[in-house]
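Let's start with one chain on its own, the form predicted alone, as structure tokens.
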Amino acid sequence: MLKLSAKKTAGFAGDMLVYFLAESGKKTVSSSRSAIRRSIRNAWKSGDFTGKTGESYWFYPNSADKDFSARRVLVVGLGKLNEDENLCREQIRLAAGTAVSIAHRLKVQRLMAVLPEKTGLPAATVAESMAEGLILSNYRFDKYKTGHKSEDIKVRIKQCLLHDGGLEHSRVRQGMNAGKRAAEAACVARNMANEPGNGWTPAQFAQFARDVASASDLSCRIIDKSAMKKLGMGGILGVNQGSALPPKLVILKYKGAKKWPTLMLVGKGLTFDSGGISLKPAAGMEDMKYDMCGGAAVICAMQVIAKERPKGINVVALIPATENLSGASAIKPGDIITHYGGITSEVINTDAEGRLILADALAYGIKTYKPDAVVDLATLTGAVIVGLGHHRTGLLSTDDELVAKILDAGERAGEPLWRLPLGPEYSKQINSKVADIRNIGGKGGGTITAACYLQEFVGDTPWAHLDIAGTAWNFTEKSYVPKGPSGIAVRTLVNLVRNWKKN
């Protein structure tokens, strides 16, 4: 969808040519391009377009105008450029999203976006941010639309060209490709989440991992139900009891060099969550196909890692995948399970199932791969939405250095996080009278007590937990984030890995 063009802007004869201008507060147009200054001078003077965030102005060039061959020229405001690099990245992504939303409204199919000048960012960073904004905002999920209703047909941009705008061409290409890989992976994660429960199953997770491995030098291992029984993975098996579909523990491994540290990623892959015997309300239950967004983020980040082959770090990813249904053999409130490694757990609420499958994956992964750090992601608790809304991902961790790396990666991606506390006072809430622990800790601090449950299985390994229940769908409205699944954390994880050695 996105390619770098060496063609001059005056020669682009597509549907729309897009420029991005910053707010300057001056009476004259803040552009070094004479054709743009001339074309929007009156709009600028009258205050109809001043470069503010979200502002746009488009015109139809005269056929005799040699400066423009495009059918339309669109100018989008960047706002006052922020000195903070990460905030400026976000300004560019948002402006790109604004341009694409206008293009969709006008049924544009061929677009050229000209990179903004004098942003204060390196050329590669400008191109990376622009590529992310363009691709993420052009996303559509219409796999199951048959076209029988004309209003169902959504026009998307079919060809998008990026012009370097005078920035160093080789750096622009480098940044564009980096942004393209991460954004396309996030769109794949959105696709996975948008699939219905009968369209994306544990078997689909396993097959996707095999496909990633076969197209790269990543190694893939799938632990099936019979192997789980031998290993004693009572958490995954217990949650799976009510489903007719067998569970899978999907493992992808990128190994660069033995001397490099290993980062382990674990993503919750609940392909549908009815709540089990502790049944969820019917209203809104269809959204529980999204309960695998943590697993989607991890496996799609691995897809980028496979292509980029980062230096200085090894990465292993585990996705415990199953359904949580209320079949005849479903686990019951009050049942006691034994996790991998021997810890017993009293299941008070079968709808607190994510921590059960993550616990087995964490315990097994840490023992098997001996990682230097662990990050898990899960749509784990409704409590995180009460605390943080749909604006920030909840972050809990045992390691300050790891937290700093994750927070930085999230800010780079425009996917902010907020750290919540851990401590023995919270861990006491999951004490059980009949087992080692129980799977809920009462109404207070639900996000924290869920993390305390996972903490029981990580030992001394530096560990961080990302609760994405509030951001995996219905994330803060942005021009480049659609309603529904956001693809959250894919780009955060990619940034974490890309900058691991530097940080």
Ligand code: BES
Second form
Amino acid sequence: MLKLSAKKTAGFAGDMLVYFLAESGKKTVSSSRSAIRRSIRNAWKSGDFTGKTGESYWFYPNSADKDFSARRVLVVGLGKLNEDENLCREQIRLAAGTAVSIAHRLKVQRLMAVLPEKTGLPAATVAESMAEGLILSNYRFDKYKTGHKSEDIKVRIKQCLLHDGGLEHSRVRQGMNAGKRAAEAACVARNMANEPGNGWTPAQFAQFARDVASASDLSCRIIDKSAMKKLGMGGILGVNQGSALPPKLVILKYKGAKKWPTLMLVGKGLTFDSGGISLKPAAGMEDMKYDMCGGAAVICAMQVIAKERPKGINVVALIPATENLSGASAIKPGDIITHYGGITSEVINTDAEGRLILADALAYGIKTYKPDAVVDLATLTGAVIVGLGHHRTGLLSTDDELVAKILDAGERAGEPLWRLPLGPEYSKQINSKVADIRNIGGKGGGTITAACYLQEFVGDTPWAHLDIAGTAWNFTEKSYVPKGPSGIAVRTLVNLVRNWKKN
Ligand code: BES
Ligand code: ZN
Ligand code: ZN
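After the form predicted alone, can we look at the form predicted in complex with the named molecule?
After this comes the whole thing, all chains and molecules, with the earlier chain placed first.
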């Protein structure tokens, strides 16, 4: 949908031409066109528009005006441009989102966005952020809308052109393509999450991974139910017992070079979480189709990694995928399972299933691939929403260096995280009388005790856990983030991998 334009703004005969203006004196619109300058000056003088975040105005140029062939010209405020590069990136994404929401309201099909010139950011960064904002905000999930009800049909921008606004064309192209790859992958993750439980199953995770691998030179391996039995993956198998669909452990591998360190990513791919025998309440249970967002983030980040082939790093991704249902053979409270590697666990609550499937994947992945660092992502606990709301992802880790890398990657993406502690006092909460550990930690610190469970399976490997239960859907209100699944962590992971060597 997004292309770099070689056309002059005056020659663009589409539905809407968009300029971005900073609040303070910075000259972000450096068009030589006198008409746009005059318009902005007049808007400014009237006091109606000062360039603040969220502000905008548009006008309909006269057909005799040689400066414009577009039907409408929109001017959007960027706000006072921040000194901090990451905050500035976010300002551009937000302004792009504001432009797109106006375009949607006016049923705009063809849009040209002119990059702001003097922002203080490198040209590639401006283009990258703009591309992300435009693509992420133009997202809609209407696959199941047949048009049966006419009011359901919502428009999306069909063609979006990016004009370099006077910035170096080749840098703009490079930045735009980077932003496009990451944002499009986040939209794919949103699609997976929007799919209902009967539209996105463990088998579909496996098929997607095979497709990614065959379109690139990633290698793909699917561990199926019979192989899981041989390997002794009692966690995934235990959770899967109540489901009619077989589980999958999906593995994708990007091989850079032998001498480079290996990062292992693990994502919870619970395609529907009913709670199992410890059944969840009916109200809102439909939201549990989103319980695969960790897996979606990991697999979609791998899709970008496959295209970019980053230097200085190897990446292996594991997605344990199953449903958690309460069929006749379902696991029961009190049952004891044996994880891959031999640790036994007393399943007190079958709804604390995410940690059970992740434990097998972590232990197996570390044993098999001997990674230098491990990052897992999961919609793991309701408790993280109590603690951090829908505004930040919970981060728990045994390694300060890894934490610094992840916090930085998240800030860059506009996907902030907040670190929570680990410690023996919390780990004690998952002691069991009859097995090595139990799967819930009792009152208090639910997000932390869930992470403590995972910690039992990572040994000394530097490890970080991202609890995205609050941010994977209904993420904090932003112009470029719709209600529903956010595609969280796809761009954070892409940044983490892109900058692995630099940090
Ligand atoms: N998938 C849920 C976590 C969740 C809850 C995600 C709300 C998004 C919104 C997870 O499997 C779960 O059910 N966790 C339980 C753990 C409890 C039984 C210790 C929870 O958080 O209630
Ligand atoms: Zn659950
Ligand atoms: Zn769950």
